[in-house]
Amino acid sequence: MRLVKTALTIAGSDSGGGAGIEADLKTFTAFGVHGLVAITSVTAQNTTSVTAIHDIPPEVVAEQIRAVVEDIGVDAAKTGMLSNAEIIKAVAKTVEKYDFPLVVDPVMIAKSGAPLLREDAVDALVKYILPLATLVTPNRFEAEKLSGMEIKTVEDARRAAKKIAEETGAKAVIVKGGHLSGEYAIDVLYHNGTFKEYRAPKVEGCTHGTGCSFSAAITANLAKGLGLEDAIGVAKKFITLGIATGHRIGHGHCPVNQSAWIEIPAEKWRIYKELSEAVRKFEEMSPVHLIPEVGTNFVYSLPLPYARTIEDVAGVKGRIVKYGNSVKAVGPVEFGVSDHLARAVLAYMRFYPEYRSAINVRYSEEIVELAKEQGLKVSFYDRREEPIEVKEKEGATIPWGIETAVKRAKNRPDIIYHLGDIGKEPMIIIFGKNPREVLEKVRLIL
């Protein structure tokens, strides 16, 4: 019995690694599915343009499909760039012999604007491939071409999805809404005679390979046994995260980050374990005189680009407080439980991305002087200098203060302090790459 599920991508190769089979394989891996490939075309491509296309002979494409299906087996498959009519006919003739779900991403134009499907091949796609589709996933412009109608609104997308399904015989059609106006990306699914909408806030980020990765995520989850509508729901969350956390590479449209789906949960577990151990060691040190009246927190952030809000920073729930002649964490380590210190470390990371951990301790002149004697770089900010527009904006004070202190220092500061304000206790914040480094600095001032 085969324990791992398999998914097949029938698509072109992107030498830039952002779209095509490269994006599909990364997506399959993110969902724990073994990826199989049938390469239709080799492109010379980067984030700005497609400079060359070399199509694979149709019989070789078909043989790739047959080879993997008959030996390994395919639980679900998808098509991407099919390039020309002869390849489309060969793929259709081969795929219809086998019984697996088929997701069709009707790739017609690259993000750079270069055509990826020749004009004569569009008719072949509609005639031979779409009738075999479990799901077709056009974006607005592809849906306009397939439906012959203009799409400007969600209601237009509904009519187009229904028309494409009824005229081609595809079992389901989802018209993606990323190119429609509005704050939300609303995808419209037509399936079994009914409509369903999938919505997510539009996020700024990287979009090269969006369509490939979205359709591949649906394919992977169909391979794992999810129903179509559930598979689309998971894929919607996956692609929204991938866009928001894309790596800024190249000079054009940077690629979606498929790894975020598995990297973030893995990194969160590592952060939880390391910070929990550091908190335990801090308790053993019993630095009662370092605990301020408001308590101490100890935080550790996800790395960039995953660190976006305070929900991406782990801290001690309830803080660390004085407990007789010792100190004690009130609650466990969790994400999103720190506000002030989380904002401080996120602001600090804008200047020094590798420094993801921090702890706050009681302010005193003696501690500041001792830190300097131990070779730690110290800077500060004065809340009295805070601009009125910053003071009036919720949550803006700490990022402003950290930025001010960093810019004041000639070199990266290990410690930043402020002298407080009305109703605000003076405080020292110690920064480090990780909790272990923060603890080493705490030991220096002990």
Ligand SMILES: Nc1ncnc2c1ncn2[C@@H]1O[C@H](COP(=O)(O)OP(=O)(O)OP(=O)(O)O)[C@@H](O)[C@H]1O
Second form
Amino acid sequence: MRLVKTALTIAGSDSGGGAGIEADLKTFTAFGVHGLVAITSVTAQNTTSVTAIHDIPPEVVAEQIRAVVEDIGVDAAKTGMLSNAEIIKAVAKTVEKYDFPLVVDPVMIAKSGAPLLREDAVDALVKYILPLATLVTPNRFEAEKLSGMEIKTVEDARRAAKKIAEETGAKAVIVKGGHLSGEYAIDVLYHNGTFKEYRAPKVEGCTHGTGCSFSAAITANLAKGLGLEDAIGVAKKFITLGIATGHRIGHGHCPVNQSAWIEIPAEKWRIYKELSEAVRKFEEMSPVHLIPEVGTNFVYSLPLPYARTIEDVAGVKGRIVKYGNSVKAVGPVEFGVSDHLARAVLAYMRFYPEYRSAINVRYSEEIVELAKEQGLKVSFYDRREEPIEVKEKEGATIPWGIETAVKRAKNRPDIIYHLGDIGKEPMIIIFGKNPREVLEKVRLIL
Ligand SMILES: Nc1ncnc2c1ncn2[C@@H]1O[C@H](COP(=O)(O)OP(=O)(O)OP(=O)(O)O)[C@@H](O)[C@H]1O
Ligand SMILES: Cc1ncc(CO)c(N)n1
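I've shown you the form predicted alone. Could you give me the structure of the form predicted together with the named molecule?
Let's see the whole complex now, leading with the same chain.
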């Protein structure tokens, strides 16, 4: 028995690695599915344009499908860019022999505006491929073309989805709402005579390859045995995260980040382990005189672009406190449990993205002097200089303070302190790339 599930993508290559086969393979990997490919066309493409297209001979496309189905086996498949009518016919003739679910992304035009399907091939797509589809995933413009209707609202999208399903014989149709206006990205599924809506807040981010990655995510989850509606639900979460966390590369539409789905949980686990270990070592050092009245926290953030809010920063729940002659972590390491120190590290990362860990310790002139003697760079901010608009904005003091201190220093400061204010204890914050480096700096001042 084969333990790993397999998914096949029949699509074009995007040299920019954002859409097409490349997006599909990364998506399959993110879901733990073994990816198989049948390349239909090679495009020279980046985030701004498509500059060349070289179609693969139809018989070679068909042979790629046959080769993997007959040896390895395919649990689910998708089509992307099919480019011309001959490739469409060859693909249809080949896949109709097999019974795996087929997701059809009716790719017509790239985000950059380049046509990826010949005008005269739309009819072939409708005639030969759509009747074989378990699901068709048109965006607004593709759905307009396939239904002959104008689509401006979710209500229009519903009518178009139903019409496309009824006219083409596709088992289900989801009209994607990425290109409709509004606060939410709403996709409308028509399946078994009923409608279902999938909605997510529209996010600012990277949208090259959204359609490919979305349909690949549905395909991967069908391969894993999920029902259609559940597979779409997972894919919707996946694509929203991928858009929000895209790396800003290139000069045009930056690509969806398919890795976020697995990278974030994996990083969180590493952070949990490293920080827990460092907290244990800090307790062993028993630095009672370093613990301020409000207690110490020790934080470690996800890397950028994943570090967005305090929920992305791990800290010690209940902080680290004095306990007789020793120091003790009150609770375990968790994400989202630090407020002040998490904001400080997020603010610091805007200037020094690799410095993701910090600890706060009691302020005293001696500690600051000792740190300087040990060669640590020190900067500070004065809460009394805080502009009124910053004071009035919830959670703005610390980012302002860190920014002020960073800008005041000539070189990157290892330590930032402030002298407190009415009702605010003065404090020292020590920064490092990771908890181990932070602990080394703590040792220097012990
Ligand atoms: N800004 C956004 N915020 C959240 N979700 C979005 C956004 N843009 C698109 N989506 C979602 O991404 C998925 C893909 O939809 P979209 O309409 O962008 O596909 P597409 O136009 O085919 O993409 P492609 O660029 O690959 O051609 C859908 O679930 C859609 O709702
Ligand atoms: C190869 C390829 N397939 C699909 C898309 C969809 O955007 C693209 N840009 N490039």
